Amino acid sequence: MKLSNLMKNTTQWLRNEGENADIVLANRIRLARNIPHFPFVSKMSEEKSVQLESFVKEKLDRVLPMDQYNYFILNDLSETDLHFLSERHLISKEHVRGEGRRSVTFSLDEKFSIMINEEDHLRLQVIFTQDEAQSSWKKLEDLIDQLEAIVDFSFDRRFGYLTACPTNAGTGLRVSTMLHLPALQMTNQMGKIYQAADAVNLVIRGFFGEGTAGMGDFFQVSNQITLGKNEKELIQTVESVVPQILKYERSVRNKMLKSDRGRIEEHCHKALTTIKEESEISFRESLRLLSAIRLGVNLELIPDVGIKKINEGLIQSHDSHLKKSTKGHLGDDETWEMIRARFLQNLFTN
């Protein structure tokens, strides 16, 4: 399969629908794994990446319909095109930068994926919409369970399962819930969510997870430690903290549209009216704009656009997937930063 054939679709991070669909753009359970007698991967030889390698590929056909899946080796990738599957999700920034031999499988429909020798030596996930939480969770379980039963882990009595990062060890398990979170960040607010999710070892995080700030007003929001509680109570405190925020989100917008209503219009109708007349737009303009015509669909004042067009900018408007829709060529005194802006202008005039 060429990766340019995923262009056609929305990737499955912003899919979801449902009642909190206006605020809730996608979920995602990971789960760190490491195998004994190889060393972690910051400390890993190129000889021992290639073996490891190897030996979970040789794993993963046993367990998984291959049919079903895609599998690349990032060694083999253009710059362009590992960028391109970290957009999408499918692969971390950590794993587009890492050495030695590396590798990722990923599902046709892109919900399911696993990086070989990311941080950790297996880093499965899934991504899901609400109503899919329950049957999602129970599939990556049952994959898991699967892949131990032909593979020993690295798990300590005491510790539970090993991971190269200490906060992973115990479950390994990561869940994470992304939002939009416009009227927050307007009304500079979004302290008092770092607080709260703090206060019961919740993290936010930025459109890319780790390490990465909030862009364009979307954020993720994940468990900090994984030891000492099991995989569903990680699980039920990420789901018994987000409709609060979601509550809280939509509390202020409702503020807003009565206290204030024209400037939140005049707001949300100047980004798009901006995309439709610059000729020039960074991403990181692109996700400040997108954020507010986002807001204004949502609340009904800007009509006749829809949240799957918007949601399509939001990741058809990163570089590489600019570079992969025009194979890289520009033309004279041509900018990415144009072709984005015609993209977009493009994007909501048809």
Contents of the next structure:
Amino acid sequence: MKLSNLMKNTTQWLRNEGENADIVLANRIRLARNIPHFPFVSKMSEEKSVQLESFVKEKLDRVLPMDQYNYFILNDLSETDLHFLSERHLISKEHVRGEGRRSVTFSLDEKFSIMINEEDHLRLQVIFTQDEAQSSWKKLEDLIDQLEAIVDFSFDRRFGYLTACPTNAGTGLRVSTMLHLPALQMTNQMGKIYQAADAVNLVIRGFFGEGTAGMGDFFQVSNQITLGKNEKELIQTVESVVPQILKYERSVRNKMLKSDRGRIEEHCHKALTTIKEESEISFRESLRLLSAIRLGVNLELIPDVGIKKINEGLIQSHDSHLKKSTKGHLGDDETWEMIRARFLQNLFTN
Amino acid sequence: MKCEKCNKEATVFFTEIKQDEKKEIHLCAKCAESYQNYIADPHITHSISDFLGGLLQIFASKEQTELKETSKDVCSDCGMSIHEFHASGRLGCERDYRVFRSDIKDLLLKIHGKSRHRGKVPHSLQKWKDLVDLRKRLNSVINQEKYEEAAEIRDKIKQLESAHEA
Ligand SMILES: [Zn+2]
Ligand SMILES: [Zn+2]
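Given the form predicted on its own above, I would also like to look at the protein as it appears in the form predicted together with its partner chain.
Let's see the whole complex now, leading with the same chain.
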């Protein structure tokens, strides 16, 4: 399996065209687990990390249908390939930057991914669309149960599953929903959402970009606590709050449409014109433009563009996706910003 | 719908979940905004690691004296000390949860509001967990004076306990 084969496909989970696709990009559940008698990753020697990686991989081989999975040792991959996987959310940025032997095993449809030696020995995640919520947790639970039948995980009767960072202890479960909230952002109302989320032990972060601020109008809502509630309750907390945010975003969208239709129309169409005319576009700018077009499509101001296409653009306009699409070659006087502008032009003229 | 704080028309709706009880909160834009100062600094709420770092700092300054006394404790497996943990926010091995048990219990309480796990357990502990859950339920039905139900639960506990020994 070559990484470049992945290029041909849109990430499956971005194909969400269901009921809430106007706002919800995807959902994710992640479980953290560690193996007894091995130090946590930050205190692990190179040698131990190699031992742990092959120990866990051998267990995965026994549980997973490996013909439906890809397996990569991160230490063997180029910088571009590492970021490429991270841009597709198959591995985390922490996993890219980590030390020691690290690997990822992910399903061909890119919905399941198992990172070895990230912050914890094992990070299992499933990414899914809205209508797969129930079945996805069930599948992830099945997988962890099957693994636990053949390997012990670090566990304490009081504290639950033990993790390198106490913020993940207990269930080790983090559930996130990725949301596109341009109207709330435009009207400066995200502050209220942050505040309300905090009150119910949820946390909101930017979905794209490094650090805390994030970029553009894309956010992820996740549970802040992992201990003291069971897995279903934690998932339920996020599930019960997200519809409130959707309702709020939609009501602001409708209000803007009623009171300021001309301005919104201009905002969305201008983004489309910019993409057609601009010869250099930065990543940050591409997020801004794609967000405006996405809003325009969802408000039916821009016809004949599918949400899927925009979601695809969100992933493929990242640096390493562009680099892989040109096999890393830049022509004379060419910049990645030019490649990105051309990619976006093609996306919207086809 | 009226704002719960000032009785004006409410425009912001949220579901709050506390102690397993769902509660709808209704606020007007202004009251919701009055918290803006608190959340104006995105570092406060956006990032879990920053959040933890902040907690650890509070934790460290509050318990400086206590910290010095326990600072001799070092995990013999991975070499982690309480100071190193406070600085990095990461533990070195599973044993650290025992070595620094009371510090970690306090910290978990601060982070999660609870320090007792309620989720999945390993297969080998499933019976133990069922017993813990049943005893908890037994206490609550006895408090509610539902004696018939209590008798049923006692039977189940007995069954499980005898199966446990087998
Ligand atoms: Zn009010
Ligand atoms: Zn240790």
